[in-house]
Amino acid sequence: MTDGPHRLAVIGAGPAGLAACLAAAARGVQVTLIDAAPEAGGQFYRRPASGLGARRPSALHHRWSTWSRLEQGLAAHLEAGTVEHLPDHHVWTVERTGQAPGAGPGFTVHALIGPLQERSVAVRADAVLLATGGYEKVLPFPGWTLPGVVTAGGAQAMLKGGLVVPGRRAVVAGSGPLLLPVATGLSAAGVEVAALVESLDPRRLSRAAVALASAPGKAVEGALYAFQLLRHRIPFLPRHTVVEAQGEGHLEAVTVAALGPDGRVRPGTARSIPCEAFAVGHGMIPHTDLAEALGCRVDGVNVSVDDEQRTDVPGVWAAGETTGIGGAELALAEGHIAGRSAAARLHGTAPDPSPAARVRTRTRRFAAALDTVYRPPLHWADQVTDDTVVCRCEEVTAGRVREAVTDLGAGDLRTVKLLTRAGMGWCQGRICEPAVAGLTGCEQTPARRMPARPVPLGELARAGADDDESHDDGNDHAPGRDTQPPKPTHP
């Protein structure tokens, strides 16, 4: 490795990231952890700005002494030094940049900084750790674009770090335990939950007993939600879905409809419930980017993992929902796992074996467990009209999905996205692919996004500019972070 303290750089500081931090800057090595956010929890310990004046941000949350832990240990090794955290850091790409014959990989971690992220910055590390979360998948409906239309974690997110709500009469619906939450915590502050609407029949659960019997903390913390739901009133649909939503120019209401056994809408059972704000999830994805760019295996959509959180590129760990979506106690257990792992490699020896690897097993079957009893309605595509905008980046609408396989023979997402657009825009296919999908009946599979995130084309031009060229934005940088422009990487 290295002269001087092997570094670590941690891309993402939700629970994974800071687990992993805490555990590596605890067996001396030099952690950079680089973070998109404001300020480091992720989205699951999301927390209202300062100049709001919250005076219980600790009401938004359950766990939180787990994240009081966190706080103070970043605080402490912040103030030792032996943690540099970089926050308003949107990481564009990661290159395995070498280094002398057998002092280890070397890699360049390449960010755009600040809220406009209009300049690069480049942290150098011995090794990297992707502890960088996941996303919703946003499956699409008529009325979908309605502006008073949010996904659930969106309301979570405006309700958690802006002390906001979507509106005062909300229908939360989709599938999945985040439902849970998002309903509870807008009714506590103030909205008329009209109707939890989940597609689940409850009944499903049963197949999984045995595995959720292994998670008794999560079956009580299910109790509480369902006691939360009889004390604020909240209707609960189960074995529903939503079939349209209305208005003219803004969300007036919702249409939702009752599910048969095959997973299609019952002819006959569909109401419109009035509201204003509609919070609709049907669960995560990976985020997978880095991973992919780096060269890391991906199994479906998680990237593929050791024991010790290593992945098959030398040099890289990932941690969290990245690895698969399994909620915050899992990331935590594999945050703490990765953290160890990187430090011992570094140091040259092989990690203790880690208490949190009975805490990773147990919650791993938990969450396989609940990812084969929560799953969107079979047939929900057949609600999706012709006229549904699907790519909303560039408006392409169902019809010409459909098109693209029937008319023009597309036979995989790729083609459907040369023939259409869907998937060229902004987002790059990460909201509309799971749709697009589902249209067309291809298999979606990982996609080598580079880079990461949209890029200013001023620093891609910069790319490979003479090293004596500086780049400066304005911060003092610390050992293992500079502002040179980044090297030239290849698509």
Ligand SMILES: Cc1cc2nc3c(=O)[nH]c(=O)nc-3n(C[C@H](O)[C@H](O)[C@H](O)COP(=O)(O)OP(=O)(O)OC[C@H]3O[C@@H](n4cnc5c(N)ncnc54)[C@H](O)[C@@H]3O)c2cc1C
Second form
Amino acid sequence: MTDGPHRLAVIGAGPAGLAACLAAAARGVQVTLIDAAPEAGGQFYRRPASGLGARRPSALHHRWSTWSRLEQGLAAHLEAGTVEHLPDHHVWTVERTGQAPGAGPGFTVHALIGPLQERSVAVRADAVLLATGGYEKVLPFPGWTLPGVVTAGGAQAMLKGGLVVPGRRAVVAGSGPLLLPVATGLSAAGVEVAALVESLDPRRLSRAAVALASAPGKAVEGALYAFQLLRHRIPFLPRHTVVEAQGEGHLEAVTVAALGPDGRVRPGTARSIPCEAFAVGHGMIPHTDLAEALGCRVDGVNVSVDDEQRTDVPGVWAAGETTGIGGAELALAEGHIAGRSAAARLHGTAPDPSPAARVRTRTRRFAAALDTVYRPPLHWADQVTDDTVVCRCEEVTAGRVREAVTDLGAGDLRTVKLLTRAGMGWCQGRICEPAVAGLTGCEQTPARRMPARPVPLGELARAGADDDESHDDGNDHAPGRDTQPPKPTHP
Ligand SMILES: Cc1cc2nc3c(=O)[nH]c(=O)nc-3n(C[C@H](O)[C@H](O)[C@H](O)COP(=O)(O)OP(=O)(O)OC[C@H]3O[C@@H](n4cnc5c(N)ncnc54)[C@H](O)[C@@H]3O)c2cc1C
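Next up, the form predicted together with this ligand. The previous block was the form predicted alone.
Okay, now the whole complex, with that chain kicking things off.
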């Protein structure tokens, strides 16, 4: 048994990580909250940097009162010393360095610090809770690399985090409920939203009506967005998709077209919409790299957890979008359950039943129903011309990816990558893999992408040095944290 309180490292300070942190700290666990962002809040509670002097940051959010409660709870624990918050810490790997919880420090979290991410620090903990959220699925189309084309989440991050808009006239397109807050948020910020282009056929929503009705609050939210679309006079184009983005050096217009019942573009329906910005979103993909590094089971694309949000690796919990995409309310519920469970298990007891379990059941059912209706158009890859860049890191075109299959006989994503270098670059295929899979028809399989963040070679070399070599990160020593070099980790 370790001296002093049990130590839990929570990675990710979004809704899930914050809820987990507060639940565990309230139950006598010493929490280290680690996040790559400079401020807590994650994707949903992203706020303008303090230097921007925003007078009413709440205007860009809904459910601000929940954020206020989380923020106050965090501040109280920081003050009491029961939580340590490490912002600007980019975790590149987590390793098991001890026995099971209760028998000594079990895990070491390695994080690159600061905006330059050049130095690594190690955080020791008895248990780890992964709340790293998800990232946006990007599907290419001709012109998608033009300046002015951004992801839907990117547009929202610019607005919420930087108080800037991507252009004066914008088109929002893709598929998924996240397009609604983006279109209405841009419009409320003064952008002329020339169209909201959604590939969903609204009739599919009625087919999932029973499951969707399980979350009446969400139906109200949907109705409010519909009202705002009307109020801001945003033209809504359902059963439409993007064909291409055009411009000389920067975006000038996008071409969209209607989809037929077979998911293909209907001939003769293409129309060009002039715009300066194009925000495209096709849903989210969970971050699973750290879970995979620890050997946790991943089902499909989601980290697998039990009713207490425990992974199948003892001492490792996961909550929020890393276990499946489902929205902020689900992330909060899962985080709370995970934090309670981690605290109880670290104290050697079982957690009491949590009222959040009912919220989790309801919101998971709702998310699963949404997942069946919101899909990218079945034949989106038809629009991707051979000269379209698919892998931006290695500048590989769709033509080369297709040739790898048709001319060279590749039958899986790994072989396509070896033949074309698509997915070999800086992002390690996180961005282009869904696109390459869609273009080639190859199955997307869970991929181990270690390390989770690019690590400078010098830092890896330092990681191989003796444990007692000093490695000063320039910060104060804090409980659960040391300035020893990380143990060797082989990417
Ligand atoms: C454009 C957009 C609009 C949305 N609108 C809505 C909405 O209207 N309603 C709704 O319910 N939901 C909405 N969502 C979804 C909502 O943001 C998420 O459901 C919610 O934020 C998930 O919470 P989370 O804690 O699981 O993950 P996140 O909020 O994504 O937090 C994850 C945190 O982990 C950190 N992290 C990740 N990897 C690392 C690493 N290796 N090292 C250190 N830190 C790391 C990140 O910096 C981040 O702070 C929207 C999402 C997007 C993209």
